[in-house]
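The data below hold one chain only, encoded as structure tokens and taken in the form predicted alone.
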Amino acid sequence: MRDALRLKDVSAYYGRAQILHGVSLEVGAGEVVCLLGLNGMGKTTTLRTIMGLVERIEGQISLNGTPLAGPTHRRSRLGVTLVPEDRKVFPTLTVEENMMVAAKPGASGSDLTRERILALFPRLEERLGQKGGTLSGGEQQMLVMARAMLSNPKYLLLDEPTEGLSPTYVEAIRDGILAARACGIGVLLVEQSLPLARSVGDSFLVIENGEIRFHVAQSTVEGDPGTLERMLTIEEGV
């Protein structure tokens, strides 16, 4: 059995609502799995779920064959990571501090070191002595992306991390995300631009109501551009 963040049948639930109808999906080491749809699918509540930030959850979550459970920090500790939508920096800490404040050595010597994010993300460098809270949206947005990338994470949970950003700051996620994918780390993508999830994605699945409707082969993608505007068209129209 290979490595994989896996859900089985994953059920979530905010009170008496359910949100999540028996999800199943997988992310293998070194994969990028994006997750796809409209607002209020469910796609946010996946993530959340995956790290313990539900009410209650039904169905198996598993970690390289182990049990995912516990407190949100448990299971970051045990190498899964969050990049919420909503940019969480360290307002009154540098970013050379926000940066280092959870860097941790990976479990190879292809670890994303300092060195290697502040090339990734030239514009951190420039930065290193200025506050996190005076950055602009971007620039906070690549930090977030790099404190979690220097975590060195076995899996890596990325919410809209392109929502509201230039080109240059869409292309510098982007190669954040290959460059966590060339170090072996599972990323599972949340993101509307379907440019960038064409561009970075080895499969894809769209989730409607709260169940995976549709799981899709980057290949499939490669020989057909359309397929995934298509999918959600008719998600749209159900």
The other form holds:
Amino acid sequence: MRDALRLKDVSAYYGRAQILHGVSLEVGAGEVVCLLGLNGMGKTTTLRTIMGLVERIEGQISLNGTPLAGPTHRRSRLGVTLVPEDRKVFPTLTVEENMMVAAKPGASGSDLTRERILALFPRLEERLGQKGGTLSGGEQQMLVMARAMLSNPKYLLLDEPTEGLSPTYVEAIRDGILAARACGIGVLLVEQSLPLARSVGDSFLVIENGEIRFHVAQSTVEGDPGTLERMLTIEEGV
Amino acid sequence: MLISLTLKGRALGAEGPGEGIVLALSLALNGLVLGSILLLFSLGLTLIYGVGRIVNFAHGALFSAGALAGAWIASSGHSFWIALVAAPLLIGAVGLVLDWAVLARIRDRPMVDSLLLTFGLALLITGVLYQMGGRNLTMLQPPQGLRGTLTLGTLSLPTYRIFVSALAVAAVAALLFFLKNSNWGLRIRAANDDPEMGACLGIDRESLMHSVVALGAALAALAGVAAAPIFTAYATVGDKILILAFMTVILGGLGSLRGAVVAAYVVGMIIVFGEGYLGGQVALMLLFGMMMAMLIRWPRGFFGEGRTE
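Structure of the form predicted together with the partner chain, please, following the form predicted alone?
Complete assembly follows, chain above in first position.
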């Protein structure tokens, strides 16, 4: 069986409300899977479920064959890292400290060295001594991407990383995703921007009301670029 | 109620020529002493809230326990210096056990749960202290070399109060240095900013919280022992300092370390100068008014970096 982050028949609940209904998906090493869907359909909850940030979880989640369970920090140490929707830099830590706190033992063997990451996001190098909370939105997004990549992950969970960013920053985030993929890191990307998703995605999932409704291969999207728009329109019309 | 905690600035060096200046300098020293004690106490409270989102009502009882433990250790024939070291270590261990056995069970529950639980813990610890003899005022004598006064011109400054300020400043400086320059400190500050994000990056909040509560308890106990020769030691001495500490934490901003540092001295100075010039009740009213204004207008504290729930 190939190395992958796998969800098999996963359901998630906040209190009595069931948000995910038997979600199954697979993200291979060095693969970018885009999770698409309208607001409130369960995209963010899927990522939070993988990190163990949801009150009750049923079903199986595994990472390269090892069950992914228990508290969030243990899941992270197994090799999965979340870049959340609302960025969440550590505001009172400097840019340098934000990156240092994520660096894990063993990360030195990774291709994603500090130098390589700073080359990807040169704005951060100019602001190493600046507090995270004083950065612009785009710089904060670069910082959380850099921080996640420095944590030596096997899989990255990205929640709308380009939301509200200018084209320059979107391009930088896109480069970051491609660099992660090139280093063999699997990426589960929640993204509203279909052009960005099409440019980095190896496969596409459309989620609706907590269930995976469509699974689309890159080759299908390449042959018919309007496929994803139509699927999301169908979802909206339901 | 709180007046007994303040340092009776009028009584210190306020005689002779230039009485107004001497009084002001004496009050400033007393404000520095009270602020330093509050700082030692409040930093633990701030860290426990920051990392664990627990408003620890039992913190005052840990101050009392530290003061009484120090007094009892000294009265059993040991030196003041042994009491000053041993009591914080002992109460730090108590804090570790409390977090592991009790507080860890309500992690991430609504804040009202932690309020009620730590309030109950405070009553429990106070009850235990009463049973052990803490109902009576117990004196802790400072060592011989710290009992006199230092005279600077017309100003006489009690040596022990200067020592308490220096001790608190040194302890806080060491803590802040460690927080700034160690891996442990970096993880604490990250978790203090955002515990959930910290966990997403592999920070084990449980073990971190054990160390933070132990450290917070030890700091509260250190403040208690250091203050015991001034305030005396008894089972509820920490209740009064707890109220001032909550004001400190609110003025500085919940979870803000540098806010707590500044606010501790602001509260100390307001209490002491208020008592010196306006009377204790007026000082308290001033402080409560300031706290309410901050909560309404600047709920994130002096530096705008505290949390609002």
